[in-house]
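To begin, one chain is listed below as structure tokens, in the form predicted on its own.
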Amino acid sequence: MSDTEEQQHLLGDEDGEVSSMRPKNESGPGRPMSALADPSRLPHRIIVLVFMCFLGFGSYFCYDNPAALQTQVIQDMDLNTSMFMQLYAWYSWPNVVLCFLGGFLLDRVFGIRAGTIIFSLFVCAGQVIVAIGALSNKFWLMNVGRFVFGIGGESLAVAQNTYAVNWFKGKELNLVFGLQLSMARLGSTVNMNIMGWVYNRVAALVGSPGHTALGVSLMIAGATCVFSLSCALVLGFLDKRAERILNKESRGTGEVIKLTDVKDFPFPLWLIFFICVGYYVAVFPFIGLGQVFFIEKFNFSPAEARAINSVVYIISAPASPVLGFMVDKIGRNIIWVMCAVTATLMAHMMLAFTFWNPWIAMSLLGVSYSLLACALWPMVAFVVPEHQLGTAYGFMQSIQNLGLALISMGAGSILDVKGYLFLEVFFCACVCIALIAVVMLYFVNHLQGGELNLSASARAELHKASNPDSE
């Protein structure tokens, strides 16, 4: 029965078997539960769904807040660049940590209920404090905000993953892991074109830009913190609702953090991780500062500067489900790797060294970014054992917000003193070392006879081969 499938979808049972019991109706016995009502039924799923996906729409979109309002940061508060970046770097420190610690919470100290609600308040809170911060001129309260706005920001995405884990594991679970990411794009994009706006009514209604004028508008940008947290309250009802009517247990998140495994880690793995950290911290850092480069540069209006700085964003919203469903078919990792990388590195030099319409390399940016991700996370499941997974990905974003908050402060401090033409050349400096690292990957795993650069078909005879009793 398509009930049934439903309810162990739901489930997640690994054994596929499902409980007979027919869900208990709370309205009373004898009267069939409605198709929205019923937890087991893939209308109230979907529900779960629409809150389950705006549950990071505040933290994406409050988080390049900064970006959106570069200039106005800069002016407002009397900074320089390498100050402004500051705002990213104090976001990444908490992360060094949390990243190996938030599973850990959420599976063994608040729960997954308690855990998102808790880590949404701390996204609220750390918004509140970086908008007080610029209504009363202090940039250190700023900085303390970002600080504590980065300890939930992380971890209430391990979080949303969760919960997407108890409720969808099955054959949707990819399509909702795509449209969780989509949405967070669309948060990120909707930040980057409506506040400058924002900030310029607000100015007309305070009498002149300042930081008056930028702490309000980011107050304002924290009511969608609050929209979220009200998500998940609603999502942590549900969760329980549906516990007691389908007699469930919550999953963890399945992460097993053990640091002791990290010198077992194989030499493929820290290539992938050297690859991870040469790529990102030339993107983000980028679009953090991409504002005003467009500005300076092309002689773009701010405008039209915030709308072609979100062009990644854009683009990643629709091509990472694409994408990822792409390099799930044909396999070759290492290949669509390279490919991203390299694109990546073309795009910068464009930036850098040419005056062609910068939609060009931004577009060429935007699908590279979002190719990677599809191609390089997986690989870490192919070189490591089950058991270590937890602790690689763990360590992988670790290292990732160590390097963007190290290169955060380091591309402010070479805006500062060098300017844009050479940031770009420092960027793309650091994608020349994640291809070096990809070019090495290529060799090490066809010495070692590994299968990150295998086709789907011949992973999966493989994997066929050495499980023979596996589905």
Given for the second form:
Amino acid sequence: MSDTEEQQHLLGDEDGEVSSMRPKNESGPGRPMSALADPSRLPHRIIVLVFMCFLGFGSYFCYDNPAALQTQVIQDMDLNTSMFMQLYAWYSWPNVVLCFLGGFLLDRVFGIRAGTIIFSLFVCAGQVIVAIGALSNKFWLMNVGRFVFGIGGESLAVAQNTYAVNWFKGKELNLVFGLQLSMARLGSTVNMNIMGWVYNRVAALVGSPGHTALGVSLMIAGATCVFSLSCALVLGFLDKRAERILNKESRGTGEVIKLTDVKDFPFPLWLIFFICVGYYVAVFPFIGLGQVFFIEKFNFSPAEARAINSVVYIISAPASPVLGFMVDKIGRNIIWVMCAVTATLMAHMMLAFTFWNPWIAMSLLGVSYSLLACALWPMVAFVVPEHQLGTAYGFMQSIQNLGLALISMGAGSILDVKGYLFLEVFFCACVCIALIAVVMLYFVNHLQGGELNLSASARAELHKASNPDSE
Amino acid sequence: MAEEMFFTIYFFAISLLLTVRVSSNLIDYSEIYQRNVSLELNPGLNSSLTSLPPGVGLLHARALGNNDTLHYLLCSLGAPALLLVHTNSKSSKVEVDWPAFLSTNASGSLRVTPENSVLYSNALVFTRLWEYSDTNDTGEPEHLPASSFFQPYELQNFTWRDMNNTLDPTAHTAMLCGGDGSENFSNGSFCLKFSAFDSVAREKSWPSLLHNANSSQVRVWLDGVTPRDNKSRFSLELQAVGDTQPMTRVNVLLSIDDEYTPSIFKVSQWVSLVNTTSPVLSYAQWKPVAYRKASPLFEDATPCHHSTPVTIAQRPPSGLVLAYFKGEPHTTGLNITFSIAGDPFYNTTNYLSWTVLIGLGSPPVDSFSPLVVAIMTVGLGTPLLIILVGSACVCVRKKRLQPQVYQPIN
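Other form of same protein, the form predicted together with its partner chain, not the form predicted on its own:
To see the whole picture, the full complex is given below, headed by that same chain.
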């Protein structure tokens, strides 16, 4: 308790003066607000934070529904693996474009509150369409559902970040980002471990496994989206209320996307893009296909396979904030990225070429995945000027989604024709591309005298005068 | 410091790959040699003197090596059987006393001469096709009551179509198809496709078993047979007959390489072993997978499993075995069960195929394809190369810059 108060004092000193003073001035001493109801006080912000965290829960929960129900989806809908992976590809396609547009739509068209609700509605509608597609045994309808779901999903993440910036900028922002990421991972983990059970119960209830059981299970999963939608509504209300009480203007995403900036991107940024694509395509499509891999190669039971498939997310939930803090304190981002990429390569090689207990490889993958996220994304801020940051991040996410869409489909086809060893070798090759890019980045940065690989203290010296909350 | 750590990890990764490559037991290149394969139907039969009963045929495949000969004999008299005889002579022959061979007292009517050149002989007989109703979808017929089983199809009672029409002398293959004449087989058949090989290769179609000049292959399939229950599954009974070293145990090996047989990480080998240290004399090798379509896709694979081999007192009902083996040969048998719990039943596709490799010496071992090796070499080699070149550049630059820094002091 004393801790939080102390923190509040410190934060108040930092930059909270305007916002924390205003309600007193406005409402006067005669109407003191309780801490829970006062938007300028920490207890209220914590309540807001809870809703903020659950805002993304539904979409993360449902994003990995196909991975959690891989065998069931393939059998009930009579698919092959490459068709199955289209469920992931269709999620990624809209985001190739929307990553540029999401911020713009939130800022200029819908506004943050309406935008969040609209995107939540898209997520809900998408999931319902997926479930109806399964119920009516129409696979194309499931793909349509995933497309609609994708429109909402990634943009909702942008909205979530914008809310976080609105409420926590200059205060506990990094911690909040970390917590939101943890919640996202929690959603994925819960999904991985609970959906098989849900399906079995539904199958027992319906009478037999089949597309009806699948549809009902997906509909039940959709409840999490409705829950997130209600969080969006509450958040909208709280934000509106705060705006009224504090008389503040809601801050936008701050993203200004100018496609023409792309031609000015420095060479190191392109290398960072390569790392991003090469790395993430070897993680997410792998998790999408992981369950059956663990069953077939390592003789895991379906429940065990789901558990190990979610271990990356489980590790990532607590590790992300810790590793983020560590990278912040130590600096030397390129070395961390190198370690993360190398560890991932080793993990994939273990899975490909050995029968070692896959928990080793998957744990390694989990830690390196968290480490990479903490070390890679902030690097962008060091190589492009601030006014291009929005474009750079939008572009990075966009090509990441493009890569994910293409590789998801490719990975399914490779598995269908060449089997798991070749698939793993393919993922190794993707990680190798990331490795090549990071090694080149190291030397390019070294030769150009860039600051990417400076220690945190050296960096701080370099930036003595500039603002402290560059991410 | 951190850089050093990275490089250590990197080299560890490479050495990991190398050790795995060594331990995965690549092709033993001494095994690569060619044989000259020729096929002959009903050797020594004078059709004017002896007329064959319908459906009976004896295929002789002769695989001539540098100083030895392998004789494969596929026969449809009684239960279909494949006999493998290894001789140390380049001129050994198969001699059949046809009238005796077709009679009830066939013993000794088929010989490989000169008889003292015979080093080893072994036969694999396809005796029965079991059908059972898997009501509870367990895929484990061993644990089912006898009432779940239908009357098995005795392959010795099947009528086989003429092998002559299916003989392919260039591809060294022949096909044996037949049925029991009942209604269930009116649109379907049970078939065996025999292939003899002259060198190391693998077939395109799954399971793409690696074969060599010392092996032959039998693909078995059950096409369009009417199952006697909606939840029917099938098992195939095999018997192995050997003079000296019978095939007594099945080893299941793990294989990290599923490139050629996607999603199958095991190889089963039914081997003849005198004791654990002596080399394997002959084998039947298969991957524990059957396919539910004639040109299967990934999802048409269905795992299969085998029962423990047991010794059988009487000889299998094969004319070839009765004619060739004298005295009391050793017989063992096992069942291959197709599909496991949860997999679709036979009636979804009305098709099942399973492939077994039968050969002499050590069974072939899968190795990584050149493509996999190339991808990993390039993938790991390129970053290493960049590290070396980059470090060299940085060092050179440092050296070149240093004098300029220190000169003004002088």
